[in-house]
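What follows is a single chain, given as structure tokens, in the form predicted alone.
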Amino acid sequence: MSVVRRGALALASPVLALLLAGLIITVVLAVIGDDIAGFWSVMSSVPEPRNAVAMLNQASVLYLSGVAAAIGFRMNLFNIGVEGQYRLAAFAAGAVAGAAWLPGYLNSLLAVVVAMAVGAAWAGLAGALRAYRGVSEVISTIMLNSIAGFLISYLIVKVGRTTGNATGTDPMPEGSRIGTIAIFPDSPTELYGLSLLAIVVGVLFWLVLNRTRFGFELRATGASDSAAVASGVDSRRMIVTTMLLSGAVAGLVGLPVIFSSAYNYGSSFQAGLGFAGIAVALLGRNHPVGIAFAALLFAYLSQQANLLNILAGISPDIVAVAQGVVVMSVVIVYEVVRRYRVRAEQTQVASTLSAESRAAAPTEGAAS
């Protein structure tokens, strides 16, 4: 198959993903009675600034969650524990920055790096039952959230202080609070500062999975287990240090929130974004750039809804429905577009092979 028509194939699946999509969720919209074109005038329109801020400050954390999710997925690995890896990270950060041990960004460095520690150690722990007892790590990682939710709730009266309806740990003091970046001049909402670090994760998962050994071996032991056994790869070791990582990456997702906007980790902390970041990474392909576009999509479509009920009437709620058909499509068109593409190059090498066998015909009734 030419380099054009994977081309034209790659850029086809994403567009027919997206475009029956969109056909799915306006059959919904008929069938429950609501104002189609105000749904799709209020999706279509252009965000204002301060709205388009808060939409890149929920993309950084939904493609740090992506990640997180795609690095287990790039090895089969299906990490479903990011939601309780991030949730315990982000309780761990926000209590050592509020203990302010060390002065300064000396604190916020060493919050930063709790929280990664927490996030691999409770992401390492269904990486080990998985290598070393057999266990499935969808089970394992579904039941430590539950565990990471009721351990935050021990922890949180433990250790932390009740203001008003709210508990959580004590606010981290001012010298160690991460600054926000104005982008526009006349928007009241910045991007967070530590959005940033998605980039870096980006930039850093690309490199690792394309320019290192260990990449190239999970990427090896994901599409074929058993053969990157048999040519080396220490199946065990890969499982325990790919859950670490993508444990230590779920670690940051709290982090942008908590440093430059509330500050301390409370009881009304945003809970789901582990969960929607498996969505993301799906709807990315585990690629990163992917993974970007879908961080922005979704961040997008959360925006916007808040809009609908205002302009259009509809509930909000019909854009967690619409995130839902989108991954679903997705998930069908890109299976439907392998299949025709794997058809394809069987019937091209079928071609090739019978020309070249009725060119040799010739020659070898000629020397016989």
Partner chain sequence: MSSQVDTTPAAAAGTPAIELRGIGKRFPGVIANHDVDMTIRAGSIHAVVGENGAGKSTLMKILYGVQPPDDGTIAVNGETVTLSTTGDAIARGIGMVFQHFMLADNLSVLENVVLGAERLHGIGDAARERIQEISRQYGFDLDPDELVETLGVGERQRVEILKVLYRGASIIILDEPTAVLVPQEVDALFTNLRLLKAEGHTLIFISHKLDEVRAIADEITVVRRGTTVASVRPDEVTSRQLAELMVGSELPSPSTEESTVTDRVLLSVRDLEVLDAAGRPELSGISLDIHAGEVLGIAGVEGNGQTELVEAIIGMRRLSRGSVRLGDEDVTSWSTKRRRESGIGYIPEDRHRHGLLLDSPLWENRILGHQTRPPSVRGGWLSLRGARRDSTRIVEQYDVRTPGIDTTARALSGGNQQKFIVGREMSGDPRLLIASHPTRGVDVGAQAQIWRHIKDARREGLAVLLVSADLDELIGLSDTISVLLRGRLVGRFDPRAVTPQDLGSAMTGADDPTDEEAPA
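What's the form predicted in complex with its partner chain like, now that we've got the form predicted alone?
No partners, no molecules, just the chain.
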């Protein structure tokens, strides 16, 4: 299959999926009797600079969450626990940063390392259960999500403080906070410093996956567990390692907000990013670049949703429905396109080879 055709097919899947999702949402709006034209004009409007920055901030954390999920997906491990991992890790980071055991940025660094370690450990539990006791990681991570929530509620009153209605960890000292980056000069919102982690993680993800032995073994295990085992991959160790890595990246998800905006972990900390990450990873086909586009799209939809109620009188929850529909469309369309691609390639191989054998036929005929 030519490079052009392969590329076209790779692009066709998300485009088709989005068209399908748009169609379904339009039908939903029509059935409910909402303002279809209003919905599309709001959703397709160009965002204000401050919205665009908020979008980028949102996209960066969605990207981290998406990569965390994708690391597992690439070897058929369904880490549904990114949600619990990032929240527990964010809490730990907030607590460590607030305790201020170390001065300045050393304190920040420690908090980041602790966040990754906590995320990794929480995921590693599920990994170890799967590898050594055969417990499905889907079940164990879902349970661990729930446990993480209760654990945070329990611990936060021990280490945190209550001001008014809000309970949270101690705010971190000024010197440990991470600055923001101004993108538009007149925008009141700025890009969180740690959003740049998304880029670092993305590059590392690509590099490890495609250029290292570990990445190859991970992909091989995902493509065919039996072939990987026969090729000398220690599948138990791969399961634990992959879950540790996935959890470590999940541990980063909450950090941009904590270090550049909230300065502590509190009860109002944003939940649901882990589940959104699963959808983002699916939409981005677990590919570093694909996930980036998916994260931007999801962030864009969420930001525009805020305007829906004001400008078109439509409840913004329709956008959450839209995001769900996108994921479903993606799963269906990708499978259809995959089958088409397999058939197209087989046909092409058959025709190339038969053309070759026809070219060789005259000599064969002469010999017999």
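For clarity, a rigid core is taken as the largest C-alpha set superposing within 1.5 Å between two forms. Residue numbers count along the first chain shown, from 1. Source: prediction; values computed, not measured.
Quick one: once the rigid core is lined up, does residue 350 have its C-alpha move by 2 Å or more between these two forms? Indeed, residue 350 is displaced by 2 Å or more.
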